[in-house]
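Given as structure tokens, the chain that follows is alone and in the form predicted on its own.
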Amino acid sequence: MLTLITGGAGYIASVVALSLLENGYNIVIFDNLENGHREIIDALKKIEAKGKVVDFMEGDLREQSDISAAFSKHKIDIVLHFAAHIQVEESTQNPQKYYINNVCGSMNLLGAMLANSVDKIVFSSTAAIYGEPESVPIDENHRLAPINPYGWSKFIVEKILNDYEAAYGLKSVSLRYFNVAGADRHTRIGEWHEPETHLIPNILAAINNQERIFQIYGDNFNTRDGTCLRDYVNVEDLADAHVFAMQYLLDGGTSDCFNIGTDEGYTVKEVLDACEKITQKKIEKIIVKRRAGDSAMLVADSQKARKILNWKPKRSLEDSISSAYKWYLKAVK
């Protein structure tokens, strides 16, 4: 049993890779290291687990020959697809980058899968495909109306997956993440972006740099305190969801999509307060203008994943912040 993980040197994918290793799965990691880190690959290779890292292949999904080489070298049974650009604001400024990488790269991957008779994939999707919600919490039947190119790129790939099932019998699970937070609780793997755009690591960096003023992007959203409200799912809980989704497909499950969140929302100000409480440090902050493409409120209804995948979140926002802070102190600071 061999699993290919695209983008496996990145934040979420590497924590999922760790979970797969601990659950006895052998993996091949494919990454161009544009946003991932070779140090993460080295760390995964050193971890003693039931499964092992069979290979790391440096390659780019935008190059058909690169991904084809991975399938030629290894007998892949199932794919977990994470490789994508993920910055919402950047996607509004440079949409071509997102459509070429996220959409064309995914099509190259699917082409290689078809050519090598690999018919199962778990796709890293996003809550951004819902756009501005008509109601909260959001379930999978909510209308899909992205408000930024990043969200559209994920929406398009989900549509492609539906068409590929109808035409070629390819089975897929699309996991629509809400906001992901935290690190491996043993601080072996954690969040490491350059530049960092996610809320919690940026708060922690500002807390530990007294010369840095934290910027809140807008305080006039239609939420309880005017700042954006998000559903923060712990990255280890998200890793569990991938293991369950993969096993669901291997057991003959049909193609489907699932929200992965906690069904609870926290505003930016509430997350700031929680970070200050956990670190026991204060942070200087200012309000700046909104970022392009930000929704006011995104909270999951994840009952479908709980029922069909038998998944449920186990860790709190405080757990996520605590593990992220331990990782920051060890590896990022």
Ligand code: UFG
Second form
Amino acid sequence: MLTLITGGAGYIASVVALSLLENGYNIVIFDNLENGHREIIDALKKIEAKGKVVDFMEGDLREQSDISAAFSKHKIDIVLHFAAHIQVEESTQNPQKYYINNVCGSMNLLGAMLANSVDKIVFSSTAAIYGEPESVPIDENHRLAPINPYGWSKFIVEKILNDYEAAYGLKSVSLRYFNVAGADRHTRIGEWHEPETHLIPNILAAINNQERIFQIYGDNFNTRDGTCLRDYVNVEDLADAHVFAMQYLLDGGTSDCFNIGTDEGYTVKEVLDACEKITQKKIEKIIVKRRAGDSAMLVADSQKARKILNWKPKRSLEDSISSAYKWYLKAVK
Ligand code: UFG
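Show the form predicted in complex with this ligand, please, the one above being the form predicted on its own.
Entire complex below, previous chain first.
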């Protein structure tokens, strides 16, 4: 059994890779190291686990020959597809970058899968495909209406996956992640983006650097305190969801999509308070204008994943902040 992980040198994919190794899966990692890090691959290779990193292939999904080479070299059974650009605001400024990488890159991957008769894929989708929801929590039947090119790029790939199932029998699970947070509990792997744009790492950076003032992007949203409301799901819980989704497909499950969230929302101000409490440090903050592409509220209804995949989140927002802080002090500072 061999699993191909695209984008495996990035934050979420590498924590999932670690979990697969611990669960006895052998993996091949494909990453162009544009946003991923070689140090993460080295860390994964060093970890003693039941499964092995069989190979790391440096390659770019935008090059058909790069991804085809991975399938020629290895007999892949299933693909976990993470590789993508992920910044909502950047996607509004440079949609071309997002559509070429996220959509064309995915099509090259799917082309290589079809050519090599690999018919199972778990796709990293996003809550951003719901856009500005009519109400929260959001279940999978909510209308899909992205409000930024990042969300559209993931929406389009979900549509392509549906069409490929109908035409070619490709089986897929799309996991619609809400806001992913935290690090590996043993602090071996954690969040590392350059530049960092995400809420919790930015708060932790400001807490540890008195010269940085934390910016809250808007306090005039229609939420309980005016700041954006999000559902923060722990990255190790998300890794469990991938293991269950893979097993579901390997057991003959039909193509489907699942929300992966905790079903609880926290505002930016509430996350700030929680970070101050956990780190026991105060943070300087200012309100600035809204960031382009931000929805006011995204909170999951994840009952479908709980019922069909047998998944449930086990860790709280506080757990995620604590593990993220340990990781920050060890690796990022
Ligand atoms: N925020 C701030 N200041 C910061 C950083 C973030 O106020 O310095 C706010 C944002 O405006 C937003 C919230 O904190 O309201 C969360 O922002 P993140 O950048 O951490 O996450 P996003 O909600 O923008 O996006 C994340 C992923 C996407 C995914 C989405 C789904 O990056 O890939 O969650 O909910 F689509």
